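Shown next as structure tokens: one chain only, the form predicted alone.
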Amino acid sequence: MFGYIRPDMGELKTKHVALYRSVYCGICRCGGKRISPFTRFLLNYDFVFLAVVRLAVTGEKYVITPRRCGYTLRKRGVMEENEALLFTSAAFGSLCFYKALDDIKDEKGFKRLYTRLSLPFFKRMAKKAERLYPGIGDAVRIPLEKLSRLEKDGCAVPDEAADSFAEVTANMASFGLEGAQSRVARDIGYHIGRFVYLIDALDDMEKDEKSNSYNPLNLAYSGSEGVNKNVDFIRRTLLDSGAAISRSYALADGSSFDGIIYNIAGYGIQAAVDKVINKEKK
């Protein structure tokens, strides 16, 4: 499920690489213990960035402890459980469940069967998330239902469809926060969601065209050929999301995560866009 938002490791300082990996490993460990072991296998980079944003905006203190990974058997610094990691794990569990419900309605064949069989596991994840953070389910479900209606109606305005998914990530990024922290986190979360939705549509346009599946870019530009003709404009609007993330975060007080956030908003997002566009050109 997605995973487009990640840093350009080659442009990160060594200390920031270690810090980022500690967050990733911390969510893996926290989610596996508090939500479900399945979160370890399903975790993606988009939610690592969400945790980084929450840590940076709230200024929450964190502790990093050397631990041996049960999968790679390597010893590395792992961020100990804290509020940002626990919340991110819960938000991820809730999104997995409601995304699965949506997939059951939209998908066909084996993928639909697989999702239906997996639904009880996702449901338990969502229940644990709701017990930890009452209301997180509605924060995810309501905008996803709006998005589902738009997709069912064949919405041909990419930004309108992307806005609904962006509302999901905006709600998650700002959930439980107040004042300036809420405003900054919400704005960053919105642009994360907008970027992820649109780049995923770009990445899947040919596959969706062949399967006759909903894709807002294909509808807006009359198929993948039309999308390719307008790819420079699409590239600019995707990069605009990264610039918006940087502008929003600049309103925060700053933290030890500055280097990671600006790297992802700039180099990381540009690398993701170039990778998808180069794949389409090939």
The other form holds:
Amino acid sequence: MFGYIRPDMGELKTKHVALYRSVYCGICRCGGKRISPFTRFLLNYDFVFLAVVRLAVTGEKYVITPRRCGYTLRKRGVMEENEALLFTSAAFGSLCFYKALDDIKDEKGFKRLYTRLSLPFFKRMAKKAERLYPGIGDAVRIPLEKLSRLEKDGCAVPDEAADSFAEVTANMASFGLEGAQSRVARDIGYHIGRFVYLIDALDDMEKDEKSNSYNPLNLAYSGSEGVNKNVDFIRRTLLDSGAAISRSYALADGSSFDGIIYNIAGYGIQAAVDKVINKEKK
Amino acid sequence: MKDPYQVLGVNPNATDDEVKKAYRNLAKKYHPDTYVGNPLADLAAEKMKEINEAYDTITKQRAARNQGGGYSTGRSGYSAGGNAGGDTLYRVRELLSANRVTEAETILSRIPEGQRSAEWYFLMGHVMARKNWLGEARKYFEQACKMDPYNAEYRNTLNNMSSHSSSSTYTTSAKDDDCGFCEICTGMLCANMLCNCCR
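Form predicted alone already given; the form predicted together with its partner chain follows:
Once more the chain from above appears, this time first in line as the rest of the complex follows.
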């Protein structure tokens, strides 16, 4: 479901590429140490963006140290553990657990068995996250339960279904923040969730149609053929979320992450949408 | 109060033109029109106020320093415009500006389908945009523009939905347009070179 929100590396300055990679390596290291070694394998770009947004909006100081890890022989700049990285790892752990619970209800066959077997590991991640940030579990669980109800009722308004998932990412982005910082982070978080939910629905429409699974776009446009006819409108509304992220972030910009965030909101999101529409391999 | 030069992001030794340029860029970035229907519109308005005050302070300080009489900023100030329709729709506009979105939505949905004007679709689009339901908002704004194609307010709001912050270097035209000014210029240069070769 995840991994759509990433920068267009070709358009990024070299210093921003290094900074972005240091955040990625930082979460991987911090999550592996403080939450669970599994976060290292499951980590995706959407959460790196979440960490970047929290670092940028809060203006938290960070330190980058050259380090080696098991995946690269060469030393790489790694962001040392800080509040934003620890929180992102915790939020990721919590979401993995509640998403797995949801998948067990929805999936069938081998996939269900596989999720059920990995559930104890996810539960441990969620427990650790809750211990570090009390209330994070509810911030994820409540909107996910609402989404589950909507999906069961066959909600045919894509924005309404996306709203519940967006609530999860909005809660995560603004967790523990206050005032204008919280509002800006919340709005950006909302559009991350809305974009991820809708682009995932667009990506999976044919698979869902075959397996007769819930897909808000298939329901709204009466099947994948209808979705293909309206693909221009869907593309525009997905890009609108990128524009909304850019406008919201403009209210809190001025950090060293500006280049990364504006790149993702513009080029990155457009590249992701076009990749899905043109059915290119990820 | 913050240092006005810091607010505009310019050096205190900057020339009047540099200050004006910085002010214009920021005013464009936080202009209320860019944030119409956005849940963070009030934050943008605060930023705009801060920028206006900083620019006013700097121009006043500099005018006093130069002892030039008849100071005037020559700036009309920015505000989000809006014209009122019927009584009910006027009330909806009031509710939206007071951020009472649910009440506005209830009033709008009470109006029967046959009586829904372009303004109704425009305001419903606003309600959806406030809820961040951008797909629904776009549908309503497009319908409003279809019903009243010459209304600048509806057209601008629809266009602003896809506009990025002016700080962003991202522009869709750079990738989407097949025939930009650069292509025209390049074409003309090539034609000129060919003509020179044929002489």
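If you superpose the two forms and keep the largest set of C-alpha atoms that fall within 1.5 Å, you have the rigid core. Residue numbers count along the first chain shown, from 1. Small disclaimer: the values here were computed from a predicted structure and weren't measured.
- The two forms, fitted on the rigid core, differ between these two forms by 2 Å or more at the CA of Thr72.
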